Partner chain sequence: MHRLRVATSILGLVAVWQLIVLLKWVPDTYFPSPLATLQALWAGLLSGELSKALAQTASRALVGCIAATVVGIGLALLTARYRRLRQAFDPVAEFLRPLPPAALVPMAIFFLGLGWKLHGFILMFACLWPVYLNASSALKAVASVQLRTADSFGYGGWDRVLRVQLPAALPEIFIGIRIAASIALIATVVTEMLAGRDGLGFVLNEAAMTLRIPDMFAALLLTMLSGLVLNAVVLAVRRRAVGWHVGMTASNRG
Amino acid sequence: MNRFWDKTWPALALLAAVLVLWEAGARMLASPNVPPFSVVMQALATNSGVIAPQILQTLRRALIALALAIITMVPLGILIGRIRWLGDLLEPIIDLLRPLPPPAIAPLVMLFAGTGDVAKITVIFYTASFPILINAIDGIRGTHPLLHTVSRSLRLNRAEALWNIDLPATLPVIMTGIRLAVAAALLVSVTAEMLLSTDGIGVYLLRSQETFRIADGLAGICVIAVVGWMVNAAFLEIDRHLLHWHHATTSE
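Output only this chain's structure, taking the form predicted on its own.
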């Protein structure tokens, strides 16, 4: 507990200072377009019954898309990294699709999937897939050559070598890709909801903007920030438990 406090108190102090400056600066400006932090918190309390189910919808879609991306892209990345002809076939397509921004594919997705959950999850899945896939490819190709010698000396077939040697060696890099994908999934969830508007926190923010309810919109943004921090903290905890052997060798 003391170690946690020692690591987090500087960030908490900085955050508190920023909030105090926000409150003081907004009251000095006295502009309806810049509500004080206290007013935003009042709006959050007033709209909590609306915001809570919307953020849960957003989280549900993001987690479904992220799970699908992990299940499909980790094995695909390992296969592309290990099988040369498969990499030669698929990597040009990956490089072609990867730069496309999610808003660019949203209209195409809407043509085939409408504006419901399937469309939003598809856009989120598209965005979250590439960090996982690229890290899996690079990780498997970056494994130490000595590990291949070990697999041959143990007379492991390709599948056994992938599961028992390549995957554990690549897992730290893959987990980094998943962490990037978590942030991307949350970000694009909100964007997809704004573009394919039916429900979710993105629609809440859009409606607040359209009706000039700035404090309500800022309350929604604060909720997204806190939820994003909580999801990232949960993922880091999973990472520490899953890769405890890796952190034990790399920590000071």
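Starting from the form predicted on its own shown above, please give the structure in the form predicted in complex with the partner chain.
Just this one chain is shown here; partners and other molecules are left out.
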């Protein structure tokens, strides 16, 4: 407990200093553009009924898109990594599309899918696909050659070898890709809502701006920060549970 305290007090001290500075600075400025921290917290309390359903909408879309990306991109990555001509054909295209900023495709998606759920999920799906796909390709190619020999001497057929040997061996790398995809999906889901606005926390922020409710908007940003941090922490925990055997062998 003491060691824990010794490590955490500097962070708490910095946090307290920032909040006190914010509160005091805003009260001294007394400008309607700079609400003090206490006012933002009040806004958070009064608006929580509005913010909660919006952030749930955002999370719902992000998770659907993420699930779609995992279901499609892990098998595709394994195929690209294993089948030579497919890799030769598709990898240059992946390298070409990767640097394109995902929100930039929002106007294009809008032409075909409008501004509803489908459009936003498409943009998030596109974003989340790349880290998963690239890590799946690299992971399956990086499996130890000895594992091949093992699966041959066990007389496994191709499907059995893939399921029992290649997939577990690649899983740590794929999980890293999924964690990157989670972070990217959260970032882009808010952005997509702001560009293709119908509902979600991104739209809440835009409305707060348009009606000059600055404290409400800042409260929304606080909620996004907390939720984003929690989702990332949750996936880190899933990773630890799923791959305890891997972490046990590498952390020593």
